[in-house]
Amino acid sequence: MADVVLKNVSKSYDKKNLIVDNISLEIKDKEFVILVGPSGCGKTTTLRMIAGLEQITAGKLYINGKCVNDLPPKDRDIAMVFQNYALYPHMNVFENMAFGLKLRKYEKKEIERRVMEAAEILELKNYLYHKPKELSGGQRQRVAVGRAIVRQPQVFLFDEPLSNLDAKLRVQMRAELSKLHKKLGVTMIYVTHDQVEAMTMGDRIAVMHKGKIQQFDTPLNIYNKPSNKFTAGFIGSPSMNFVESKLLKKDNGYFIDFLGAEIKLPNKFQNEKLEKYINQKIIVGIRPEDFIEPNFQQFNNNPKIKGIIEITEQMGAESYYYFRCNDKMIVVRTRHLSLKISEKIEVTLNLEKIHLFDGITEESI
């Protein structure tokens, strides 16, 4: 298979506002990368400039080692399987895996030899003479897949390929499409804008935000410790919690001003790189389920934060609360409390669970 390098790519279709800018990714031979964020981030246009459907304005890209900024799509060796499937109503399930194939003037031997395989893979062994129209989103998906498959490329581009599926069925086809990576062992880089996606599927996520690279790291990292503020809000739901404050340091170490509590930085947060943001504004940032209930007797000693609902979500194992404090909305997600809307709410902070952001240029301190 093969690695993919994007070094200092941009792209504009205008010669003034760039929908990409200045990108560089290296994705490793084999690996799944997730391109995730916001619509019209610029993630689409990353892949289609891999693909070959869009040129790059500045740049270079790599496919295993070679630059192919000049080659066509059809050079480059690579699949991609577009959000609407793109399969022709006219031709059976067969017939619509075969076709990149015969196009290339593939033997016919060799074209029933690759169909059946990939057939076997995704389970449509029983399909392939039915049309499009007569498959279900999951089978029709699988179909695009395939099709895919059966060309054998270096790399694998995903477009939104689950928007168009009902929700169960995205979670199963998520599961089905991690386990093709780890049976076919190929590069495949998957477009999306949903978080779930990125963090259940990818070894590694780029986020993208406004055309650029805001972090590029394993899921868990960037749940954990998030470059900037915009990739903390931007994974996780709910979104964290983020609160305006300045911090102070004494004669005992640091304190954050939290919703009117001044608040002790745990040891972590005690040192020199600190020093620039005494009596500055920074940004506080607290994940939903990193607050703590009042039952937990260990953290009795914590600060507190208490409000009144205002709106309740029941997910079923868990429980989100919208409560104001201090004019500030925050929500909690938990599986132990029971409270209605107007209800009382009191809850503690889990110190080593923040996240402190810079007030002006909003990365992480």
Second form
Amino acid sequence: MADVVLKNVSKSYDKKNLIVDNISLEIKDKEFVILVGPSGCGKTTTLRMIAGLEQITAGKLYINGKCVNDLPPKDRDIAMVFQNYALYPHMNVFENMAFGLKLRKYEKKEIERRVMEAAEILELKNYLYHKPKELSGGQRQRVAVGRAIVRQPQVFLFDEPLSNLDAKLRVQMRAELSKLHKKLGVTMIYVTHDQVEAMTMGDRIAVMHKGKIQQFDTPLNIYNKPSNKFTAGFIGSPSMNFVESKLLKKDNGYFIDFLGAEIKLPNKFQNEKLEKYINQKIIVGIRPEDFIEPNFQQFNNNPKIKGIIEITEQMGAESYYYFRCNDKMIVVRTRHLSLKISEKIEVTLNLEKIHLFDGITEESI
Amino acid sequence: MIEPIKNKNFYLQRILLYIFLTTLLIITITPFLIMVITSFKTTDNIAGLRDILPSIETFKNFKISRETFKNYIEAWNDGMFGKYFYNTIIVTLLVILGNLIFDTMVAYALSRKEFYGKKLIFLFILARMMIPVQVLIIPVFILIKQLNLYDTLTALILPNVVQGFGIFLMKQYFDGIPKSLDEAAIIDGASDFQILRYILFPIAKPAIAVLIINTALSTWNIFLMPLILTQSVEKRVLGLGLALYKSQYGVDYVHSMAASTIAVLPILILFLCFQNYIVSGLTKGAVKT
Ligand SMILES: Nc1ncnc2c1ncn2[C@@H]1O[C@H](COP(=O)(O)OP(=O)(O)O)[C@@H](O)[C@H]1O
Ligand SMILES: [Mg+2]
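Next block: the form predicted together with its partner chain, after the form predicted on its own:
What follows is the whole complex; the chain from before opens it.
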């Protein structure tokens, strides 16, 4: 049992700028929560406050229902895996994993049992007597995880643990960490700047920006119903297209002005929530994957946009096309077209999938 | 790493470098050679200073025999030489021990902790390193006198158990060890002392080796401090004992050189033991580079 609750937690190093700005999170027992956000948004700082390596400037932190603001790291029942692994260079793999247990005066037999068990899970058995410098990046990473496992803490903290691995290993470790989470049945808080890691690994994702939590929800909810323009743009690759627009009201409903064309909003948007935005600036967002080729019959009547392709990115199974429409760069992600640079492209909006944001606050409408 | 292409210039540089190093080596080693060679002469073939300077003759006459080795036995047995040797070892060992403990503790605080006046304290420590012992000897003398430690070995040990050089050396080395290692240890449950003892201290082995060698060297050779702070023959250390050697039989080059050779040996052995450690690079692999 270990839930982690942050209540209005803030952090400032210089008593002026808030690096972490009044964040509140309720992380349930056994949950795998991802803190994701661009570099410098305060993720590491947040994690370090949870670990106890950083003083909390304001607010309260509860682990397992107990306020731990003033508890030193060793009494918080947490373990942390650092971005650079921080393995002790003079100790071999066994000693690295056993160090925490030795300090806690565990019996020799128990230490051995736990280290062996962790080595088994992490496939490190053949490397127990190697020094960190004799290991590959992936192995070092696993030793760092092993050092956390042996202590059997209630909460695991990870700070971008995969960022130093190559792409293939990263995918593999992603799956292994998810498996480990299920196997150990513990709470995990995982920091990353990589939205793919966030989407694939987390039970819930907390999107951070400028020291604030933008949204805290399941991956699919964040993808489908982003709470604001930042979240919408941050999750998904390539990023969502944003077009400045104006909301119009006509006899038969609400319309938007989309790159010069007047488009009637689909039924799900036709409600009184939009009333206050009439004739106001709003932002329309559409994901690159929510365009369709115009010759797909069922969408034939949807509005079309067209332009000349400026950049193409071939991913094999699908392609990204960047083109300009009314001087606005739009990116489309599709597997149905095979076009080249400076060819014409014409696509249709899947209107059901568009997102509307307040033109000033950038909050989702 | 890619091997650089070696051109003519490279070899020329190498040759010049080796000439330079060889010259340095000769300059450094000559006094030692003279010392060792002289120590194996017999008193008869030394008439004056001129016989000490190395010449073809010297090498021709040089032989280690039971007879010439007698110089060493005589030097050792002469007067209080054994006592001096013992005193020096005690003083040196305790001073090294003190520096290992206290220098690293001070360095840990300076490297890892934030506190008011830290920069100023570090500055004082650096400044202290620049003041020669001759300047400090009077206040130290007064202090020692008031502590009732005059004419004791403690008087030679206590003022030296923590030294600016060692603090500086260790702080610089600790600064180069990533802080995330400390943090990992904190999460693992280590206290400050345990971080120092189990993490920083072993990683800093190369610096520790330098600290040991350096402290040993400077302590083994102390001269002024024992001259001022001790009085009785039983409290003499080697440096002082050797300097006063001549007073025994006038100028006795042969025996005093044999005694000097004995005095140098421990330091030489210590250096040979530690030279491998004085190569850093131990932290490789701890943290991605
Ligand atoms: N010890 C520190 N002192 C002052 N500023 C810091 C310190 N640590 C981090 N910061 C600042 O806090 C901000 C957030 O840092 P961090 O939490 O590491 O971001 P992230 O992990 O999201 O990339 C950065 O702008 C960084 O410069
Ligand atoms: Mg970070």
